[in-house]
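This document starts with one chain, in the form predicted on its own, laid out as C-alpha cells.
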Amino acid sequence: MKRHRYAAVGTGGRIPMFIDPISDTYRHCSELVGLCDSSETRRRWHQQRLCSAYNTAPVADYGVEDFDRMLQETKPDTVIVCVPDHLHHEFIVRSLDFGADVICEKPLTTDADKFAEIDQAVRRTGRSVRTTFNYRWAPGASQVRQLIADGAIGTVKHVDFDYMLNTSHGADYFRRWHSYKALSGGLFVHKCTHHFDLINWWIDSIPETVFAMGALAFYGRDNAIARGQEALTRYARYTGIPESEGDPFRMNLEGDPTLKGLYRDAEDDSGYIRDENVFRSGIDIEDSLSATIRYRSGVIASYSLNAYCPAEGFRVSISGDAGRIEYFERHAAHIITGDKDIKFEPTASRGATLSLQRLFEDAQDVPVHMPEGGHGGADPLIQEQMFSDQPPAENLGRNAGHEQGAASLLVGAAGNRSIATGQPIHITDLYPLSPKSKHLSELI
C-alpha cells in the first residue's frame, strides 16, 4: 500500500502532535518525508528523538530557507505548518502552489490581509488547508456540541464564556515570541481563536460584528513596578540568571529536556531566547480581554480572557428559547513542552461539569468522561481523522477547513482593531468571508 507522505515545517514544542502520530499508531499508511526549521539543532533534537521512540529511519531535513527544495526533493502529500503565527501563510500559500494539501496548527494565521492569501491559493490551486481545532474533540465539548444539535436548550440566544489562564499557562505566552502582537496577532488571535472557534461550532453560526476592549493590566515592566515588584524587573531572561533565583515566574529551560533540547540548545543557530523575564519591557499584547459579539444568526456572546489567575479553566453558559447548558472545566498547571498542552484535573469538582437545565424543570448533571490523552482525549481523535486511512465517520462537523479557520481568526482580528479604534468592527469590512451564508457548517 502507497504510505501518505507528510513533511513538515516548524519543529518547536507543538510538532510532536503531528509527526509522532505519523511515525507510530499510523506508520502503516504514513509517512514522514522532510523535516524544515530555521535551527538544524531542533530538526535533530527530533530525528533523534523519532529515531530512538518509534525505531524509524532518519528523515531528510532541512533550512527553512530551503524550503522549496524540500517539497521538490520529497515530493510530500501534504505538508504541516507549525511555524510562528504570522508566518503560516506564507508557507501553507507555497506548499498549496507546490501541488500538495495542509495541515494547519490553529490559528490559520493572524489577520485578514493574510488570510486573503491563503484563501486565493486555495481557490487558484484547488487543494485543501485543514485548520487544526484540537478542541472541539474534547468528550466535554462535544457532549455540548451534541445537546444543542439535538435541540435540548431550543434555538440559542446568548452565550457567556469566560476563560481563566492561570500563572503558569497564562504567564508562559509571555515568555515567547506570541508576547509579541506581529508575531502572533496577540491572545486575541493565537489563544482565543480556541475558544470563538468553539463558539461558532457549538452553535452553527458566522460572527457578524465585534466589539472588544483590553489591557496590558499584569505583566510587563510597568505593571511590576506599580505594585512594588521592581525587583522582578532587573533581568531579560531567567534561566542562567542568579539573581531571579526565588522569582515565582522564573523558568529553567535547563531544568527540563525538551525545553533544553528544543531552546537552551538551539539559542546559537535559531537567535530565539524561549525564556524572557514576563515583567520585562517591549511587550505588546494584552493580557485581560473582552469581547462582545453578534453573529449572523442573531445569537450575542460575551466573551473574557484573563491571562494572570490563580487557577485555569472555563466556565460557558448557553441559553436558548427552551433552557440553558453550563459547562466548566478545570486545567492543572503546566507549560506548553509538547502535545499535551491542556492537562486536566483528576476529580469531578476539579476537572469538568456539565448541567442542562430546561424551562420551568430542574437541573439535571449530566456526566462527562475525560479519557487519556492530550486535550481531554481529543488529541488522538484528530490524529485519527488526519493521518488514519480509514478514519471513522464524523457527524459533529469536527473537522475544519480554512474558511472555518477564518471565522475564528477574523473574531480576534476584529477584536484588535476595535481596541485599536475603540469602535464596534464589522468583520465582512475586513474580509467578505462568504457573506450569504449564515451557518458555520456552510464553510469549508
Ligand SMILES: NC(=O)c1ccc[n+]([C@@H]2O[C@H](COP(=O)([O-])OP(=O)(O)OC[C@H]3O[C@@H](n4cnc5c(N)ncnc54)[C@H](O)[C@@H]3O)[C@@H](O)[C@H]2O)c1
The other form holds:
Amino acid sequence: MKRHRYAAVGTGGRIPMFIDPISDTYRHCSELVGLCDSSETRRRWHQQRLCSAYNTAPVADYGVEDFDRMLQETKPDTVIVCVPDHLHHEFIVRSLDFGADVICEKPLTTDADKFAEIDQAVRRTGRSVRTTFNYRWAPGASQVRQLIADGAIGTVKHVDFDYMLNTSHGADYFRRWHSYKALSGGLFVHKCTHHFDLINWWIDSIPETVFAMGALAFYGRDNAIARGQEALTRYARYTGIPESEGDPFRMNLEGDPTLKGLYRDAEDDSGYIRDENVFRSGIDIEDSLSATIRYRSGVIASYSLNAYCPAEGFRVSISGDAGRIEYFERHAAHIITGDKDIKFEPTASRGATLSLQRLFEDAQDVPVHMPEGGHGGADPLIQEQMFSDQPPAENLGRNAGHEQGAASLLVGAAGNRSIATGQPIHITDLYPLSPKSKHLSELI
Ligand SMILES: NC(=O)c1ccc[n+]([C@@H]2O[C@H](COP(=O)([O-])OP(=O)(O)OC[C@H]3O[C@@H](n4cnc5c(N)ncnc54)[C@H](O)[C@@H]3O)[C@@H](O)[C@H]2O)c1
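Since we've got the form predicted on its own here, give me the form predicted together with this ligand too.
Next comes the full complex, and the chain you just saw is listed first.
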C-alpha cells in the first residue's frame, strides 16, 4: 500500500502532535518525508528524537530558504504548517500551489488579508486546508455539541463564555513571539480562536458583528512598576540570571531537557529567546479582553479572557428557548507547549462539570469522562481523523476546513479592529465569508 506522504514546516514545541503519530501509530499508512525550520538545531532535535523513540530512518531536513526545494524533492501529499501564526498563509499558499493539501495549526492565519490569499489559493488549486481545532474533540465540548444538536435546550439564543489563563500558561504568551500583535494577532486571534470556534460550532452559526474592548492590565513593564514590582523588570530574560531566582514568573530553559534542546541550544542559530521577561517594555498584546458577538442566526454571545488568573479553565452558559447548559472545566498548571498543553485537574468533579436544566425542571448533572491524552483526550481523536487510513465516521461535524478556520479568526480580527477604532465591526466588511450562508456547517 502507498503510504500518505507528509512534510512539516515549523519544528518547535507543537510539532510532536503531528510528526509523532505519523512516525508511530499510523506508520503503516503515513510517512514523514521532510522537515523544514529556520533553526537547524530545532529540526535536528526532533529528527533525532523520532529516530530514537520510534526507530525510524532519518528524514530529509531543510532550512526555510529551501522550503520549495523540499516540496520538489520529497513530493508530499500533505504539508503540515506549524510556524508562528503570521507566517501560516505563506506556507499554505506555496504548498497548495505545489499541489499538496495542507493541515494547519490554529489560528488559520492572523487577519482578513492573509485569509484572502489562502481562500484564493484554495479556489485556484482545488486543494484543501484543514484547520486543527482540537478543542472540538475534547469529551466535554463534544457532549455540549451533542446536547444542543439533540435539541436539549431548544433553539439557542444566548452564550456566555469566560476563559481563565493562569500565571503559568497565561504568562507564557508574554515571553516570546505571541506577545507581538503583528506575529500572533494578539490573544484575540492566537488563543481565542479556539473559543470562538467552539461557540461557532456549538451553535452552528456564523458570526456577524463584534464589539470589543481590551487592555494590557497585568503584564508589561509599566504594570509591574505601577504595582510596586519594579524589581521584577530588571532583567531581559530569566535563564542564567541569578537576580531572577525567586521570581514567580521565572522560566529556566536549562531545567528541562525539552526546553533546553529545543530553545536554549538553538539560540545561536535562531536568535529566538524563549524566556523573555513578561514585565518588559514593548509587549503590545492585551491580557484582558471582552467582546460581544452577534451571529447571523441572531444569537448573542458575551465573551471574556483573562490571562493572569490564579487558576485556569473556562465556564460557559448556553441558553436556549427550552433550557440552559452550564459547562465548567478546570485545568492544571503547566508550561511546555506541545501535545499535552492542557492537563485537567485529576479528580473528575474538579476537572469538568456539565449541567443541563430544562425550563421549569430541576438541573441534572451530566457525567463527563476525561480520557488520557493531550487536551483531555482530544488530540488522539483528531490525530486519528488526520492520519488513519480508515478514520471513524464523524457525525458531530468536528473536522474543519479553511472557511471554518476563518469564521473564528475573523472574530478575533474584528475584535482587534474594534479595540483600535472603538466601533462595532461587521465581519463581512473584513471578508465576505459565504454571505448567504447562516450555518457554520454550510462552510468548508
Ligand atoms: N492547537 C493547540 O492547542 C496549539 C498549541 C500550541 C501551539 N499551537 C500552534 O502551533 C504553531 C506553532 O507553535 P509552537 O508552540 O510550536 O511555536 P514555537 O515557537 O515553539 O515553534 C515555532 C517554530 O517555527 C520556526 N520558524 C519561525 N520562523 C520560521 C520560518 N520563517 N520558516 C520556518 N520555520 C520558522 C521556529 O524556528 C520554531 O521552531 C502556532 O501556530 C501555534 O498557534 C497550537
